[in-house]
Structure formats: C-alpha cells, structure tokens
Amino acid sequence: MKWIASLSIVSTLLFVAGCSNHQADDGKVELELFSNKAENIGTYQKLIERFEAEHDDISINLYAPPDAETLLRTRLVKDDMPDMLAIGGSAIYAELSQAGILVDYSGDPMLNGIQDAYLSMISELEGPEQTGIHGVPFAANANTVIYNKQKLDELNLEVPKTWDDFIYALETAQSAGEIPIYFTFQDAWTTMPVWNSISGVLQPEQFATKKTEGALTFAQTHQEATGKLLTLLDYGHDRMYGIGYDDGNRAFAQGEGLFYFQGNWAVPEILTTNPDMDLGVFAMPTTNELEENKLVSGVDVLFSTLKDSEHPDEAAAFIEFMLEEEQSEQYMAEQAAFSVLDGVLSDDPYMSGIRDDFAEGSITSFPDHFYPPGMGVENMVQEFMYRKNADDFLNRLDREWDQIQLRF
C-alpha cells in the first residue's frame, strides 16, 4: 500500500536504535512488553508472574497506557521503543511491520499450528511490498449478533442462517411488541460491529489492496451494504441513538432486545449485570448464500519482538512461554478470546453458536484493520446511521481514503 510504503520510509529514517534496553542491578535482564489492551492487564499480570517464576534472571515491564496506540507511534518518532509488543492486526500492526523495525518469523516454529487465515490477515496487513511475517498471532476476536435465547424460544423462531431468515425474526419480533435489535449509536466505535458484520462479507475480496491501488471505490461495491444497513435500523428502537455500550449491555442483559450487535467480548460485561441471562452467539447471516456467510473475526492479540532489542532470545522465550497449553487456556478463558491455533475451539457454552465457524475457517476479517489510521470510519458510519444518506456516506469514505493516501 502507497501509504503504508511512504510512512514506512520516513518511520525508518526516525528509527535509530530504538529499544529500552535494561540489565536490572541484580543482574536480571528487563524487557518491556508494550500492550495495546487494557482490559487484559490483570491476566497479563498473572502470566507474567508464573513466567518470572519459571525465569528468575528475566523480569517483564508491561506497559498498558491509555491511548496506546498513539503513544508508541510518538515513541517511535522519538527513537524510545520496547522490547516488545502485544497489538492487535490492524493499521498500527501494518505500520511497524512496514516500517522494517520488527522481526520476522517466517519459518519460526511458533507460526506451526495456527490457523492459515489469521496468518493470511496479518501477510495481507503487511501490503504485498513486504514479505515475511513479523507477528505471532496468539488470540482471536469476533464481531456476533448475541441473543437471548428465551425470547427466541417464546416468539418460536430458529436462530437464522439466511439474511430472509433474519429479517423474518425481526418482523415476527416487531409484531409481538419486542425490540427486534437493541441498537447502541451514541458511541461511534459501537456502530461499527454492524457495519463491519455486514461490508465485511459483502466487500470484494482484497478491498483495500485494491482500494488504495484505485481499482474500486466504495461508491461502487458498498452499495448492498449501505442498503442493508439502512433496512436493519427500522429494527432499532426511539432512543438508539442516545445509548452507549455500557448502558446497551444493562439494558440487553435485563431483557431490552432479542438481538445485540457487538463482539465477544461484551458477552461477559452482560453476564455481569445478568449471570443467569440464557444468551447465545451467532454470525451475522449477510446474505441468503450459506456459504458465503462467514464470521468476521480478527487477530486480537499478537506478540511480535523488535529487531532492535538487545535481548531477542529472552523475548522468544517469553512468547513461547505464552503460547503454551496452560496460559494459553488461562488468558482465552479469562478474556473470552478464542486461540488462533487449528483445532483449538472454544468450549465456553455461551460461544458455541460460532463454534463451527471456527472449526471449518468460514471466517473473514474485519474490514476496517485496513483501513488507514486517521480515517476516523467510525464516525462517518455514525453519521450515516443518523442521516441515512449513503450516496454521501459512501463518497465521503472514497474521498477521506484518497485524501490519507495523498499525506504519504
């Protein structure tokens, strides 16, 4: 990708020597492990103890700041990176593996095992320019419509597979006086499981590459998306536009709702306010094609080292050490992640609706780890579900692309 290319040239030239180095004064050597994540802090903490135990001349510095992301593209610039890294597949990943500052794993035993279309999201982040694979992918997340169970059971419905099955749910959930889908608008970020859900099947494959080589626009592919997206929200309810995930978890957990756009992770934030809630998970069924339908899942976390790093065999060690059965297990069932290794699935109850999904790789990535930093989709998407307008919508997104590939 052009942009990705440019700013990986000016990211190499800032990029000296980078890399906080540390002998601690006992003699242990110190690597800080820089996360992008806060809500894992507390089973990171954990892991690494175990870790520290097991290693008594290696200690682990994590570093979990707010606006993380921000802050290491300011650490970069300022020649002051870690040790290491846990992000996500998405732009940030693309950006530092472009700019040559992390190193590659391509032939490392650690890559034996995990699922071909993670490894296949994170070579397709990197831009066909780069070669090599510069992260281990180690969790996955996905982006679900959640349900309760008990109002699907009352109002006689099966869990739909088609989008005519869906729509006929929320007709048969309209009708009886239900909520068919318990919209949360006021944040932007939460606009977009659903939109990812819905472009994220329906986008040509290799959007962004082609995208940014200017062989499509979204004018001209996002048409069926738009279209959709604008015929789920006469599903949604008065105030969806006034409420946040916070508030949307409470309300879905006290029973606001048969369906809930979001990801996993908001399964457990709603079995908090509800533990005896009966929900389940599915994938978003796009279109009436069944095997076009598939999850829209992400690399969540990946651990990738920096060449820099005056300690790269105690940084293999400790990804290893994370990659092993036993913390593996512990920080999927902390986190309600899902492993990105083949024939490793999920045995929590409350994701077994997407749990063939998982075991025969119908998955397809989020559609916005691609697009460029600094886009702000999120609020575009948000304007959009308010004005309704997706000519404009759509020629705005061509427009702000074009505009970011142009700064580089």
The other form holds:
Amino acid sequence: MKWIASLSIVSTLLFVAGCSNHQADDGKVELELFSNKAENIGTYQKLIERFEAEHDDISINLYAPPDAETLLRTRLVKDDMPDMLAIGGSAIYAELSQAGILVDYSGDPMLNGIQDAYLSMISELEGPEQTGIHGVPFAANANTVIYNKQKLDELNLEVPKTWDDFIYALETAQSAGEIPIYFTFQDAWTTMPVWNSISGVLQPEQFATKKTEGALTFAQTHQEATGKLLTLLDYGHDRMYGIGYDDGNRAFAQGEGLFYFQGNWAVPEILTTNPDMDLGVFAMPTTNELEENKLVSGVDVLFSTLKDSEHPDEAAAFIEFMLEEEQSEQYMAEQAAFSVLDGVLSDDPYMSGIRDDFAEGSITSFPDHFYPPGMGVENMVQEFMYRKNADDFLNRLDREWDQIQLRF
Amino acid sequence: MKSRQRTFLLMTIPALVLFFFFHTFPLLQGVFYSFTNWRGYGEWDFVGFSNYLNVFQDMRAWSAYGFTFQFAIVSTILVNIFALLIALGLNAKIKFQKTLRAVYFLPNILSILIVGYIFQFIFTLFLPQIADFLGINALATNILGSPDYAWIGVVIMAVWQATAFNVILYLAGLQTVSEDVYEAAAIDGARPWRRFWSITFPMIAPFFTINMVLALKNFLMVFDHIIALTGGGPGYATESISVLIFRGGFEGSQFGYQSANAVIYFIVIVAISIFQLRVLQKREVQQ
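Mind sharing the form predicted together with the partner chain? What's above is the form predicted on its own.
Zooming out: every chain and molecule, the one shown earlier first.
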C-alpha cells in the first residue's frame, strides 16, 4: 500500500505546483520562488516557514524541479516566469539579465557589505553591452580538492601548496599503492572541477570577452592548462571513465583515493555515506607561485526578482529576510556553503583549508560560468580526458565558440 | 447517402482541426523561426538562409547525424532479426504459448527512461563486477564511459526494449498465413528452411516493410534512451539529432538555429521513409 500513498502524495504535489500562480483565496500574497538547486530544498523550506510565520500575509511557493535551468528556459519561451529566482551566478544569470527581465539592484542598500569579488563577477556576467547588478548574491561555492586526511597522514604528507608539492604527493601515493586521484569522468560535468581549477588560474583576465571579440584563442592561451591536465591523468584509476558523481562520492567516502576533485557541495554528500570520514579541502595549487594560486569560487545562489512580478515589495522583504544574519548562518551551516558577506567566514571545520583564501580575497571566478551556454564545453573536456589530444580539443573549443556567435 | 457523407465529414473535422492546431501550425511556426535568429524570447531578426548554411558547417551536427544513422541502422536490423525469430517461436505450437507471449511483450510496457536507468546500473556496476569476478579485463570497465563503445550500450538497451512491439506485428502477420500452404509445401517435401524462405517470409512481406519503416523512423528520433543512459556523452559520442536540437534549442537558447536543424532533419526522415516504402513494397508478393 506504500506505493499508493506515495503516488497520492506526488499527485497532490503536482496539483499544488500547478496551482502555484493563482492568488490564494484568503487574501494572502503568493510568491513563486524558483530555485535551480536540489540540494538545498530542505533548508529553504525551513527558512520559508519561519518567514511565513513572521509575515502572515505572504506565502512563498518553492519550486525546485530537476533540470531546472532547461525548464526555466522553456518557461521563458512561454512567457510564464515566476516572481523570484534563486539561481547561480553563471551563464543562466547572464542570459536572463541580458534579456532585460530582472530588477536592477545597483545602488540598493542590500548590496552593501557583499565582497567586491562577487559583485564584480556578477557585473562581468552582464556582458559588455549593459551595466547593472540584477541579483543579490547570497551564497558562494568553491571548487576544491577534497582529501582524505587519514591517508595523507599515513603517507607522511603535508597539504600541498605548490604544483611540485602536489605532484610529489601524487607520486608518493602511487608508489604506496593508493589511488592518487579518484577521478569521475562518466558524467560530463564531473570533469569540470579539475578543468576549472586549472584553467581558472591559468587563463588570461577577461578571457571570455576577449575570446568573443576575437583577440585571443584557446589554442594560444590554454596549452599550459591542457599539459597539466594530461599530467594529472596519469594519477587516476582504472575505472575513472565509467564512474559518475554519485558513485564517485560513495567510493571516496569509503576510502578510495587520496584526492578528489569536487566542489564544497560534494562534502555533505560524502559525509552522508560515511559520517566519520576525516576529510579536508584545499585550493588546487596550479602553479609554483604561491600568490598566483587562487581559490576558484563563484556565486552559488543569488536572489532576483522579475520586473513583471506583481509583488515586488513582498519579494524584497523575502530577500532582506534571507540576508539577515540568523537565516544566512543557518543556510551556510546546513549547506556547507560560504557567505558572500565581507568578513563573515565559515567556521565549518571541514572547510578550514580554504578559510584563508576567503579571508585574503584570494579568489578567482569559475571560467565555465562565462562560456556561451549550449556550447557543451563539459562534453568537450570529457572527450579530451579520454582522447588526450590537446590540439584537437583546443581547436574544437575555438571553432564551436566562434560558430555559436553566428547563431544570434 | 448525402446525409451519411455529411455525418462522416462532421466526424473527421474535429480531428482535422485539432491536428492542424497542435501539429501543423507549430510545424509551420518552426519553419518560420528557422529563418530568424530568435533565442526563444525577446527580439529577433530575419536572417535568411544563414541558419541552414551554418548547420552544414556545424561539426557537432555532423557527428550527431553520424551517430544517429549508425545507431538507427544497426538497431533496426537487430530488432527485426530478433523480433522475427521470437515471433516464429511464439507462433509455433509450444507449451505456455500465451504466457510466453505476455512475457515477451513486457519490455514494451515499461517506460524507456526506467529501462534506461536500470541498464545504466547494469553497465556501471553489475557487468564490471561480473567481469572482475570472471577475470575478463576487457569488460571490467563501464562501456558507457568509452566514446568508442558507448553507442553499443545504447543499441543493446534500445533493441531489448523495442523488439517486443515488432514481435506483435510479426505475430499478427504470421497468423495471416494459412495452414494449407504449409501442408501443400510439406507434401511437396519442402524442408523447414525452404518453407521459411519460400512461403513464410514472402507471405509476411508487408509486415516486414512496415516493421522496417516504423523501427527505422523510431530509432532515428531516439531521445529518451540517450537521456537516461549517457546524456549524449562521453564527449558528443552518443548525441542524437533530437538530443542536439533539444540541448541547443533550450539549454543554448539557439531556438532559430535549431529550428533550421529540425526542418532539415524532418525532410531527411520523410525522404528516407518514402524511399524505404518504395523499395520494400516492390518486393512484396501481390496477394
């Protein structure tokens, strides 16, 4: 009988979702909040409940479907947009802000206190043709190397600070019979953490803009990055091309591999499998110059309101509520995320390895957030990991990028 | 008679209107947008045939065409071989005939997505474990992780799922063959192999035609299989044209451009279907 119960729950949910755009009968203002993350639904729901308790005239419907970005684009085509968005500071944000459908927050006091690094990332995403900040950054993520502390100790190694240290650690692990890096290449996107770590540090400033203008190419600027990736591939394992995100998290949690390339978002997942695991994170030391090695970090969640929303004041009230210290802290703690506010540092013990990077502002943005959407760079990176032909790969990136420009 | 004709006309018109509004009209809209640079929202301009010209220079589109045809041809042949064999078996006088027919029809009831996720589990975890256990190193890795062999995984799953439907059509065909012809053939001393090639196969030729056309058309439009198994990867190795159109159109906001791709593909499928019908119908026996 269990399945009947779950079936009826699902259909009720579908019914509720279908009704979400209507004004409730009791005079409450209903706002639809569209989120593109599945990991934080539980946290949002708790915070929304608290908000609704404080504001009894507003009710918020959270809508966080799978494959949210594609769905959001189809809703854009149908001109059926929600009131509020909670999306990442990536290509989808760039597109929506360029479409001119989001509220401009520049000059809004809500932006005070947010680290400049994140505000400039957001404004760079707006593209060369417009200015403004069409979203309020809330949480940041980081692209890290996750490591098994116990294994690192057993191998008598320190957390590597330079590229040479890192290679030395890999050599040591390999000769001790450990898997040095637990790569996961079955999903295209899981090849991106390692690509982002390396190319994020090595690519020239404003690469995407210059590439679009035709001033630079991948072939000219990414040779060192592909060389380093090829080096790292020697320290993988036999089954790396057949393992995806979930299987990789599980295997790493069960003690396979010394290093694991994933963002901070994978840490709670790994800890679900093995709550006692002793793990840490650090920023990939891509070069031998300490100052050049930066943590790749981006805006994971920003809140924005649609210009067409009928209830802009209520939406603003919700965003202000989320930015308050209590809510913000609860979110960061539950999601192992980082606040974008100046001077608010995570005290999560698992994240202590990248605390200094945040404190010093030694941060650079995710390169792939600036690639044209629909180009499928992750698939090309995945293919490169398999074929290992750097010239083909870089030329293909250049060609696809140029071709996409012809389509608009 | 006049009023009867009018009744029939009234019965067909609603379907025609619905078909026009929900099928023909969107199709025409797609053709219209294929001449624009529309992103799916916002402003757009006419760009003439430039989308069409760009499709021909798009390496990703070429590789999608390559994969789709390779996949569709291999799967169509395999599905028809297996379906015919199973149908012959199920048509013979065997025990549990009805139960077996039901069992062989089961895959067709299951959703392709669910079958896809189950096969993904098999390829990722189950097969490598068995191969490890038996010491066959060549099979110990996930074939879905290799750009060279991932398409075989998709073929295996697609054939497993699609055979059931064609079995039904072949069974229907086999039942139209009258027992008398077989008896006559037996009296003339024809052996089973001869009986199959000279009687059974020619008699069910119309069913062979329809099965080939339907299977090829369905496989050329392959979408769910890819989404569930590989997502188009590794690289672009298993990206079919439908997946490319969906990806580029909605994830990449290239609505106008991918409409052009879709129009080209529509023409290709229509052309192939007509060609197939012509060629295969020629060799059908006139009954």
